[in-house]
Amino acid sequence: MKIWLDGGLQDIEGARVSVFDHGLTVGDGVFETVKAADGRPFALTRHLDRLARSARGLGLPEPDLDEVRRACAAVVDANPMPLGRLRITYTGGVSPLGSDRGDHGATLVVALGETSRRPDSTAVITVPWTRNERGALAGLKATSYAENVVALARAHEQGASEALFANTVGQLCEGTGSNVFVVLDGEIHTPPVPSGCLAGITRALAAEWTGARETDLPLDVLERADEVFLTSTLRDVQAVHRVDSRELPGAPGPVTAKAMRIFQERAGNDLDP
């Protein structure tokens, strides 16, 4: 395996990031996960635009998106695989031991790992912890991911693949690595970005292609929604067949199944929508 680290391809065994990198010591960094099918990244331009927005939100130097694009192409070409998780990580670089950022410049890492297609439906749980829709990191895809690690571990303990958060005012927000949609009386709804959720790439495309509405939703909408589905880079559109102890028999339901078909068709026709 080869990765891109600070300007060029390196063998994974020899690639080294400093132990003083701010991404390691305090989680000062941003990242993107891009689906790469048969060596072709999906929606790369949207992902790079969001990487730059997240970097600006953290006050990191503006990433050189031309270099990031070259790095993605080089890593994908060097590691052929049917379906891959292309991970772009951009951190504050070597810095003092503390919250102050150093002046050594940012660190860029691009790596690729093999993955497999997700099942058509999955189980999710809700967790007691909240997303802070007014926090400094709200809406940014930051590497500070520990609360997601904790919540996802809780989901796995309960036989689920995802954990869903409310925000601080009790509204449905998002999953640890996904956005959530609900179907009410045949209409598709998803929480708006001001709820504190990430402006997901797949979320935006699914909403555009299906006509979903952005709606403030209470967390307990999950107790009465006709259908529930998730979106993310590697899930695409994935139906939910259980929320906590509530079963949703027949998932994917008709609205979700149509959304899945639409997304697959539109994404297949345009690799960089």
The other form holds:
Amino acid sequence: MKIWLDGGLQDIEGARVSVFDHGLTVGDGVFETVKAADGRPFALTRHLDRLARSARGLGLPEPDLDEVRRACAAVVDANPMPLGRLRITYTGGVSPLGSDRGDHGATLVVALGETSRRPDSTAVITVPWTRNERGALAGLKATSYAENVVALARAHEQGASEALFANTVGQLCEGTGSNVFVVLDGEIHTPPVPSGCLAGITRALAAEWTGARETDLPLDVLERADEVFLTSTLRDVQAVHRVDSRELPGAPGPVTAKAMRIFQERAGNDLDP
Ligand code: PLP
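Take the protein just shown as the form predicted alone and give its structure as the form predicted in complex with ligand PLP.
Complete assembly follows, chain above in first position.
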């Protein structure tokens, strides 16, 4: 397995990042997960734009997006696999213990892991913790992900694959690694970005292609929605068949099934929409 580090490809076994990397010590970094089917990254331009936006949001040095693009191409070429997840990690770089980030440059790592297609439907839970829509990290894809890790572990304990958060004012927000959509009276709605959710790339494409509306939704909309679905880079559009103890029999329902079809078709025809 080859990864990209320090400006070139390296064997994973020999690749080393400093123990004083600010990404490791304080979670001072940003990242992207990009799907690569047969070595072709999907929606890479949107991912690179978001990486740069997140880096700016954290005050990291501007990433060299040409290098990131070259790194992605080199890593998928060096590690052929049918369905991969490229992980781009960009951190504040080496910063001795006890000091601020300062001007220590940055660390860029691009790695690839094998993945598989997700089932058409899944179970989700809601969690009692909130997303802070007014926090410094709202909407940024930062490596400070421990809250998501904890919530996802709770979901797995309950036989679900995703945990959904409300924000501080009780509105539906997003999952640990996905955006959420609900169907009400045949119309598709998803929380707006000011709710504190990540501006998901799959969310944006699915909303554009299905005509979904951005709507502030209370968390309890999940108790009455006709259909619920998730979007993310690795799930694409995925129906939800259970929310907590509420079963949604027949998922994917007709609106979700149509959204799944539209997404597969459009994404299959355009690698960099
Ligand atoms: N929300 C969070 C917190 C995420 O980590 C992700 C996954 O990257 C998403 C939403 C979905 O975003 P995307 O469709 O760009 O993968």
